[in-house]
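Take a look at this single chain in structure tokens; it is the form predicted alone.
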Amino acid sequence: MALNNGQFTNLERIQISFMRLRNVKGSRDRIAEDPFVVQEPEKYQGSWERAFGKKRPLYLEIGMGKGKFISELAVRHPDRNFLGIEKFSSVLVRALDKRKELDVDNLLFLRFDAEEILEIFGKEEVDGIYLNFSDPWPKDRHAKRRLTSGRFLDRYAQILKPEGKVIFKTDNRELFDFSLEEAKKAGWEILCCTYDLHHSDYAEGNIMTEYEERFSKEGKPIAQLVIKRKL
């Protein structure tokens, strides 16, 4: 499924100027210092309870951009682990910015590429996985590089507990509707599917991120896919 014919979305071009920001100088040097950000992560795997210094269920952010999403969940849930994950590093020094401000002990950075996730995490390791507003590589022969493609899933499948599930939010409506034929060849089982979160049962709750506001007051609606794998 070719995405977009041409046209850019605003997410699309809001991600355009987080490619501009790639090379912020001295971002790297900074995350490699910062005591928020996990060095060297194959070392915790199937024991990341090590890196937070307790043992709680564990939830990843995978593409979490700025950090506004994970941190008010960390702040939300204290009986929960969080991991964001960002790989690029003017981004991620971002959300250290907003981690400064906050008096919580369960949330932790991982600038990483979501390619290698199984190198990270052991079997069955992980309670949730969030994907917000992920890039749609709108060309078929990118389709394989989305976060919702078979081929992640089954990585997610591997790492997710029984029970464990991927929530996923885009304003994208051909990458939603990818995602969801992909969850569906995958059998994976489909808890939640709407087309509207804000005007939905689903929206109780709802955190909000900063694509999404932006969003949102643009009179977009906001899709929510949430998945669990078959038992």
Given for the second form:
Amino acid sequence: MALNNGQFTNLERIQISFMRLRNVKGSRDRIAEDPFVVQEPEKYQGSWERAFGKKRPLYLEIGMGKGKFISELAVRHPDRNFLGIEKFSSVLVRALDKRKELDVDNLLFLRFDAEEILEIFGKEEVDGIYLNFSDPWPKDRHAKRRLTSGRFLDRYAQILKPEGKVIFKTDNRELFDFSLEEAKKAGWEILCCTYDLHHSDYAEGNIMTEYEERFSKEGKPIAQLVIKRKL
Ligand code: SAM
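Compare with the form predicted alone: the form predicted in complex with ligand SAM:
So here's everything in the complex, that chain up top.
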């Protein structure tokens, strides 16, 4: 798209809005038809093995973005079921493109807002939850929207098995410290806490997410927290 002194012309603005609309519409249609996207997830509450066709431990990534991390996990662990959850259609379709190239039967996706997570998972149904580079919601008044807030940890505690874990990575020090405090307050056991994952004992086997690749190229340290739900 041409720029005139840094400004778009009116015609270009209209074309851009149209392209955006078309993209969103196309994404929603594709998601509604894709065999790897679970439609009506409420139907599987308490028995997600029906969606996968095989009973295996169930792992979620909430806010999976374009799906690089969970796709690699699924290939690495064929003995587990993986469900990637993403709020936005326009992002989820990028994961579907990658999914087509994989020969696995243990990876499904969901367009869903994690706010409603208790509507779709049964008590103690989930083995692990990955949260990678979750949105920081920097304003205090939005703290409860953070995916590692006490409000969300309480929800995870209901759907996780007794030994279930939350595995959280971020480059954002404020969000990390907040998450650590919330986990302690809620009585979770801290299994791993590192401010520099890539240079720690936990680096081996780490799968980089899209954001992680970007931030580590910029020289930012990546922090990781692994917590186990209180019994
Ligand atoms: N996890 C990916 C990575 O590390 O490359 C993407 C990180 S991106 C900063 C955060 C993603 O979480 C976005 O794609 C956003 O749409 C998604 N997200 C944020 N809040 C969510 C929610 N409540 N439910 C589901 N997805 C959410």
